[in-house]
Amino acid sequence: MNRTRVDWVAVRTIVGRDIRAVRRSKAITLPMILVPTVLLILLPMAIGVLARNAPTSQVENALGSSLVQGIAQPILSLPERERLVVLVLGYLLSPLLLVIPLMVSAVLAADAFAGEKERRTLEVVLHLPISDRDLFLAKVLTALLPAVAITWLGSALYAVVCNVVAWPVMHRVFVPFAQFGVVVVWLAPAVALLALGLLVIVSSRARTTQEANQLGGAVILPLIFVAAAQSSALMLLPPLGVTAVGFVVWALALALLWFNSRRFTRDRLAAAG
């Protein structure tokens, strides 16, 4: 086998197979529906009906705290209206986005090699004609292409529901703006990159989805965390900032995959089942 090219029709089989096999499941197709949902449709619903209602004093509070000082200056050039929403739906919530990557990578790298040993499908995948390498990569794209895809839909629903309740204020497209932008197409699939880098071998050491979600808690919640945090500084950043930031994300997180598929082996995976 020339373990120099990548067996593309082998990966996109194991690929599909997978897909299917994730969307046949409720205890994981229910988290991957339920929080992007919340967080990207029913939050900035309510939350945009509060704030484009608020009374101008309060607007003039929440400008004056210190959590939004940063953010204040190209706020105040609005009328005075459009201050809140703005800087609610556009730069505290939006960063909420870098959190679905996370978690939805969080959720199918459990299942990546876990689920097969639950499943009892462990040995088929073991006997697969494909390298060890390849079977890495494609055990990651199962991951990561729907991380990708429920992010940018998210994104896309969350534009529409921003625009949506702020019309009667805004009366104008306000989301998406150029860091918004970069931060969904550039930067989230990066994130979630980077997650499933940390996560994958997890799996494929862990003998349960249970104890692989257990251990996977564990790495990816300070990255959670860290995100939901920092994340709003990113649209203070011109794009080509965000920009840099991102190249810097993908760096760590082609890294970190590139030392784990050396790492990788079916003797391995074999072991830990």
Given for the second form:
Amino acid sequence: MNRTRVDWVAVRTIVGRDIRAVRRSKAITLPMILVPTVLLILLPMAIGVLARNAPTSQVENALGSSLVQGIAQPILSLPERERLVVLVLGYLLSPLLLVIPLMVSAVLAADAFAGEKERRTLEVVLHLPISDRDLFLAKVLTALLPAVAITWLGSALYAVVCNVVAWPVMHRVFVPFAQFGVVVVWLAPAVALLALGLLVIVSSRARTTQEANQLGGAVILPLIFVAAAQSSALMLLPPLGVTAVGFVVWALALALLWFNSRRFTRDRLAAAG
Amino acid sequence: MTAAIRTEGLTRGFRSGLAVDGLTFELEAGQVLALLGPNGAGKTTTVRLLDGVLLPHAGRSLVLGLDPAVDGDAIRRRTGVLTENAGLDDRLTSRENLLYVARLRGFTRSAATRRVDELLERFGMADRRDDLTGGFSTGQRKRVALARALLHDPELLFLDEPTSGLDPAGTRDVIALIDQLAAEGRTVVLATHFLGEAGRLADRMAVLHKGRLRAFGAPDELAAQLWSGVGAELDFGAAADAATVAALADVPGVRSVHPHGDGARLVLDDREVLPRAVAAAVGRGLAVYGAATRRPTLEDVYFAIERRIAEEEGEIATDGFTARLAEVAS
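Can you switch from the form predicted on its own and show the form predicted in complex with the partner chain instead?
After this comes the whole thing, all chains and molecules, with the earlier chain placed first.
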């Protein structure tokens, strides 16, 4: 790694070209559209309608379950008919949006290097006058920016769907709430970056996109399980607590990225091809 | 003359073993070097080392006066590379593929557009500039890739199989282009299996075998090391019979005679011997339809070196089926 200034024109050029190429690839864009559509639009719509129409006895049962015990208190302060809707859409489903940056990052990171190798375009890039550091940065941004954009767009749509579906019960906008906002704006980009810190290196070592996806899956699936399992608890924290968790994830992600950027060289990339 | 490329003991290994082993040679600016060798000989690794893509495990090199291991980006600004596979992104148009590289090579947006359009016009691809390259033929892809290699007027060109996949007219055009680039004073490193085109273009040839440089020099110099004397061919309209072979062998200055196709192949002390050989044939009442000295081609030199390597290493020579069939027959 050299210590010269980042060549932002080169970085922008690579990011722009890669995103343009990705937009024209159905194999990449379809999962990036389908998964957020199912998780952030169809699922809340269906569950929201069920929750809205659920009989009171089911509400009581749901609030009595052990999972919900911890969060029952703030929900119990709500009018009875709002409780299940807020519980399901606000606390149980909304954290699933953290799966989106992980998934989008994984798909794009696999394409970043392994995809270039498969298309035999990587050799051309390696023979261009762009530093290893700028190339690494460009590839990370190529995956990070769409991951964050899709997460933010998906979250906005999720909020709209929740409020529309719950309107007959709530008669007010209840998503986004503070924790939701912090998770979307602060934590989701950190999660995407954390995944990329791992996956860019995996992709640079893999020979094909399929190999990168398989290796990446082994790396990313545990993260997805952790995100899905722990994120409901995340919503229990006060906004400052969620912000603190975000700081930890950002620190981890940046440390991992810095460590991997030191190990990322043209030589290794070419030798792995 | 300054050296465009100078290497000393350049060595690079991978897990599978040494890909380039102790490479030492010097190429002057403006020369065309044919980098020859069978698959896996180390040609691509050599190009990658010289362009600073791979780092050497031992030895060093200077390319355009700079060390690729230290000043890779500075070297890559002044070199152009045509990879064996065109390396075009099928999801982009030919224009987008070139604009991308032009911008990375420091062209402003407007300068890049001008230069790209100019080169697409020059390579006969202007009418396909907005088409996705995924639908292009091998020849069209090669032309776009050549345009990409020349975007920034490089001083040094690495061309890996520049004519593979091209039709005869395309091949002729590319050879003329390389000839022109060399005439403009550019240094060209040509890695190829097409010995005919290499022979027409190369000032120097390097033969790699299992990563080691087994021969380097001007094709004529290497030929002189391999064979003494001057080759010649006489055309009698039919292969020379034994009596004619004997008569020709008796001419002073004729070293050897072999019947061949429509006449005989001779090795002479020098070209002055040829008229005497012709006179001897005519004296025997033979019609001589043609007589010419024959310089060994780069192809002759290459295969002679390959055979020598094969003998030294106890391998089958790599000149294809001929050597294998000969071995089976013996």
